[in-house]
Each structure stands twice: as structure tokens, then as C-alpha cells.
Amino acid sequence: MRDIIKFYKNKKILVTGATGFKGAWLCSLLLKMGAKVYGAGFTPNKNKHLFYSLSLNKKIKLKLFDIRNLDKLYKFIKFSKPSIIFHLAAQPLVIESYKKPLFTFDVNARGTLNILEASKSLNYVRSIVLITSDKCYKNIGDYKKKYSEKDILGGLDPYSASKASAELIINSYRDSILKNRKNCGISSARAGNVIGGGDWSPNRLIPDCIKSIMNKSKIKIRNPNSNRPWQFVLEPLKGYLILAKKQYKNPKRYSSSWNFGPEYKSKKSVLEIVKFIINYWGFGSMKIQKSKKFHEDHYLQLDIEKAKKYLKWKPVYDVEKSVHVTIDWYHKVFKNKENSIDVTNDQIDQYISDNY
């Protein structure tokens, strides 16, 4: 982490989706490293509470606008002159994508397209990391399968398909329109089921568990035997930072797609995660309430060997540790009434220490 911190100090960084859950954590991490952070956010973002509770609106230069507005995006990039762009702005929810498919495709595909279009002629932009999803792969339903960057893109639900669409846009711009931009690295980063304090997205396991426990109601779980690549939020963010640094210095070698997830051996089912949360919190109960309204894949694991080999990135927290740190954040902030800024910064400091 020493080399990463040294690299990002005083760098101008643009984070789209800054007011979202992962965006707020990324901004906080970059500020710890001494970067000059610019953020693009969206006012209706349901997770913006974390961003403002961390007072990030006072610590970064923030502009609120719709990422689909190419003109506003281009003007903000011209204003901020970032050397690195992390594109996180998205409609991030599978169930929401069924309710708003047009919006989901528009934001996730056109937002990605706009970043590339707005940046294509700006030579000070040296590295672009576009965050898609582990769900961009065509899921064949095999619980033993680990999806690698060479696997076929696809997606049955609108969210997954929108992320696969974004991947195709990235590939097209990188390999054709921006092929002659020798000084700019362009990559997609695929991660999913990211957990951490401050996430209040609906229909996500841990936020739903915390809400139910705090309301003293039963936790409703849809697919108890499903497994997901649960990972603490700082794990993929570390991967994004390493990737952006590598392709900044050597764009030809590192511009491609990259998986970031937990080790395969540390996978856990939904039921195991819920039991762990109840045990940690000290009380709570659950009931299985299967939903037949929406399709959700039951098995999904990533092959992370490429990132481990070429980026020298690897996860340092297993699933239990990731859940423990996440629940600890909610416990301290909402049960013990500790300051969310202090708790978040303490977890960042501890994670950095664990990576030395």
C-alpha cells in the first residue's frame, strides 16, 4: 500500500457516482492518500446519506448532475482536469432493473459511453477504470464454475444485460475509437456483492438484515442456499486503485477487463451470512420468503487469478472477516451512536495497516 499511497498523493482524481455507497468509500480512501478528489453525483441517489454523513461534500469538489448529460459531464471533466477517472455511477440494483429496465440500460450503458466519449480527446486523462459488475457474465448455473475474464458476456435480467452492454461499449472504444490513444489506459473492473458500512440499498441482504434487526422484525430471506462473492468494500477499491496506477504507467499492458472478488474457498450461503449477523448483533430472527417475481442467479463466483498474477492484488479479508467488519460499522454507528466519520476512517486505517 505504500506505493499506492505515494502514487495518489496530489493526483487529480474524478469519481463518478461519488454520492453512492462505493463512491463515498472510494472518495474517503483517496482523501486518506492525499489525492485531490472531484466527484460527480446524482441527487436522487438513495445511498447519499453515507456521503453526507462523512462530510465528503465539504472535502471534495462535488458537482451534481445526471451522468447521461454528455455536455455537463464534458464541462466537469474539462474543469477538473483529472489524470484518472473512476466511473462508478450506475443503477446498481437487480430488482430495480426489472421495475425500470429502460432507465437501467440508459444509465448503465449510456453513462459508460459518455465517459469514454467525453474523455477521448483530453490528453491529461491518463487512466480510466470503468466499474461494471460480476453479473456481466452469461451465468450457466453451475455452482462449481468460476467466471474468468475470457468467459462469454450475457445476462438474463436487465441489470446484468446492461452491464454486459457497458462491457461491449468499453471494448469498442478501447480497441477502435481510442486505439491510437497511446497515453491512456482503459479498463473495466468486475466486482459484485460488495458489502460495507453505510449501504442502505433496498433488497440487499445486509442492509435488509440491519433494518429488520433495528426494527425488531424478522429478517426475510428469498434464497437461503444461494452463494455470492461477498467482499468488503475496500477489497475491490484497492484493486481499482492498483489497476488505475498500473495502466497509468503502462496502458498497453494493463488495459483490459479485470475480476475482483474473494477467494473461492471462502464462499458462504445467504443463510450462513444471516446467522452470522444475528449472532454478532446478539439478537434477531429470520423467515424464508421466496419471491417468484424476479429471476436471480443462485450461484456466482469469480476467477481472480488474472488480477493476482498481473496486478499483484489479492483479497486480505475472507467472507467472515468482511461481514464482521461490515456489521461492526453498523453496530458502532447505530447502536453505540459513534461518529460515522471516525468509524469509517478507523476501518480504512486498519485495512491499510492489514495490507502493509
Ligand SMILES: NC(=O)c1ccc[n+]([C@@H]2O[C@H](COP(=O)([O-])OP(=O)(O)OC[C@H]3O[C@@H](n4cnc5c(N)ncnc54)[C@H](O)[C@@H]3O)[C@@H](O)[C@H]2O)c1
Second form
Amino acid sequence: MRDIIKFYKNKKILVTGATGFKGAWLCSLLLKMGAKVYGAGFTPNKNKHLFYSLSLNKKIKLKLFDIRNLDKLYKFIKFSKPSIIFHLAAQPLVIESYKKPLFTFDVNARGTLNILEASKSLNYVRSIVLITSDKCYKNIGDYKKKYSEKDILGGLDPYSASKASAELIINSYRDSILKNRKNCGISSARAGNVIGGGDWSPNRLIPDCIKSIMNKSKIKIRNPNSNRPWQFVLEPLKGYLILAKKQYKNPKRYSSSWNFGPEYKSKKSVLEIVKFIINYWGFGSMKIQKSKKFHEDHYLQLDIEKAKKYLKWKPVYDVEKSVHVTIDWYHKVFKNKENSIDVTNDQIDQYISDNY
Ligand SMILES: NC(=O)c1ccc[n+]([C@@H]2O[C@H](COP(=O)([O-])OP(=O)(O)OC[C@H]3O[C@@H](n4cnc5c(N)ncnc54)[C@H](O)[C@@H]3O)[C@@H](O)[C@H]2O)c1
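Here we have the form predicted on its own; I need the corresponding form predicted together with the ligand.
Everything in the complex follows now, all chains and molecules, and the chain you saw is the first one.
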């Protein structure tokens, strides 16, 4: 971690989707490392409360515009002159994607396309990490399967397919249009299901549980036996930072696609996660309410050996610890009314010290 902190000090970094859940944590982490952060965000944004409660609008240079507007994106990149871009802006929700498929494909695929198109001739951009998803793989419904970067892309629901589309766009640009840009690394990052304080997105397990507990209603579980590669938000963000640094220094070697997820052995089911949450919060109850309206894949786990071997990245929190830290954040901020800036910074400090 010492190397990463040193590297990011005073670097100009552009984060798209800065105003979202992962974006707000990434901006906070980068600011702690002394980076000069430029952020882009827009609507819809289910998580803007976190960004503004952390006063990030006063700490970074923020511009709100639609990522699909190539002209505005180009102007913002020219204005901020970043050496590294993290592209997180997206419509990130599966059930929302069934309701708004055109919009989801448009934002997720065209947004990715625009980042690559806008940066292609800007020589000061040296490293681009484009955030896609663990859901970009063709899910074969096997309980024991761990998807590796070599597995085929797919995605039945529009969100997953939009992220697989983004992957194809990235491959195409890297291997054709940007083939001769020797000084710029380009990678896609496929993180697992990310958990952490301040996420209020609908139909995501942790936010749904917290909302139900705070409203004193039963937690409704759609698929108790399903599992996902749940991981604490700082784990994949650490992966993005390591990846961006490595491909900045050696674009040829590290420009690729990368999985970031928890260790397979710490795999847990939805039911187990909900039991942890109730236990850590101190009260709460659940009921199973299956929904047949929208297809959701039952099992999803990632093979993270490539990132461990080549990036020397590894998760330091298992799934249980990740849930614990996450619930602690909500408990402190919403039950104990502690300051969200202090709670977030304390968790970042703790995570950094756990990585030394
Ligand atoms: N949270 C997870 O579990 C998870 C897992 C895998 C991948 N991801 C990916 O990580 C990224 C961030 O996810 P998140 O959970 O922080 O989502 P989020 O909803 O909290 O944030 C999304 C961000 O994108 C911005 N945005 C949306 N539409 C936009 C548009 N048209 N133009 C510009 N900005 C726009 C929003 O303003 C917000 O800043 C997404 O690409 C998502 O697909 C998330």
C-alpha cells in the first residue's frame, strides 16, 4: 500500500460516476493519498447522498453531465488533463435494466465507448481502467463454477449484456484504434458484488436489509440460496488502483481484463448474509418472498488467481468481515448519528493499516 500511496500523490485522476456509491469511496481514498481528483456524475443517481454527506463536492472538481455526450466529456478531459481515468459511470442495476433496457445499453456501452474515443489522441492520458462487472460472463448456472477472465462473455439480463458489450468495445479499441498508443494502458475491471456504507440502491441485498431494519419491517429475501462474490468496497478499489499504476508504468504487460472478488472459500449464501446482518445490527427478521417477474442468476463466483498472481492484489477481508464492516458503517452513521466523514475515513485508515 505504501507504493500505491506514493504513486497517487499529486496525480491528476478523473473518476466518472464519482457521485455514486463506489465513486464516492474511490474519491475519498484518492484524496487520502494526496491525488488531485476530478469527478463526473449525472442522473439517475440513487447514491448521491453519500457523495454530498462526505462533502466531496467541496474536495474534488466536479462536473455533472451525461456521459453519453461525447463533446462534454472531451471538454472535461481536456480541462482536467488526467493521467489516469477510472470509468465507473453506469446504470448499475439488474432489475432497473429490465425496466429500461435501451437506456441501460446506451449508458453502459456508449459511456465506455465515449471514454475511449475522447481519450484516444490525448497523450497525457496514460492509464484507463473501465469498470464493467462480474456479470459480464455467460452464466451457466453451476453452483461450483468460478468465472475466470478466459470464460466467454454473455449476460441474459440487459444489465449483464450491456457490461459484456462494454467489454467487447474495450477489446476492440485496445486491439485496433488504440493499438499504436504505446504509452496508455487500457483494462477492464470485473469486480464482484460490492458492499459498504452509503449504498442505498434498490434491490441490492445490503441496502434492502438496512432499509427494512430501520423501518422495522421484515427483510424480504428473493433467493435465499443464491450466492454472489460479495466484497468490501475498498477491496476492488485497491485492485483498480494497483492495476492503473501497473499499466501506467508498463501498458503492454498489464492492459487486459481483470477479476476482483473475494476468496472462493469464503463464499456465503443470501440467507447466511442476512443472518449476519441481523446478528450484527442486534435485531431484525426476514421472510422469503420469491419473485418470478425477472430472471436473476442464482450462483456467481469469480476466479481471482490472475489478479493475485500478476498484480499482487489480494482481498484482505473475508465475506463475513466485509459484512461486519459494512453494517458497522450504517449502525454508526444512521443509528448512533456519528459523522459520516469520520466513519468513512476511519474505515479507510483501518483498511490501509490492514494492508501494510
Ligand atoms: N456496486 C456493485 O456491487 C457493483 C458490482 C460490479 C460492478 N459495478 C459497477 O461499478 C460502477 C459503479 O457502481 P455503483 O454501485 O457505485 O453505482 P451507483 O449507482 O452508486 O453510481 C453510478 C454513478 O454513475 C453515474 N451515472 C449514471 N448515469 C450516468 C450518465 N448517463 N452519465 C454520467 N454519469 C452517470 C451516477 O451519477 C453515479 O455517479 C458501475 O459501473 C457498476 O456497473 C458495481
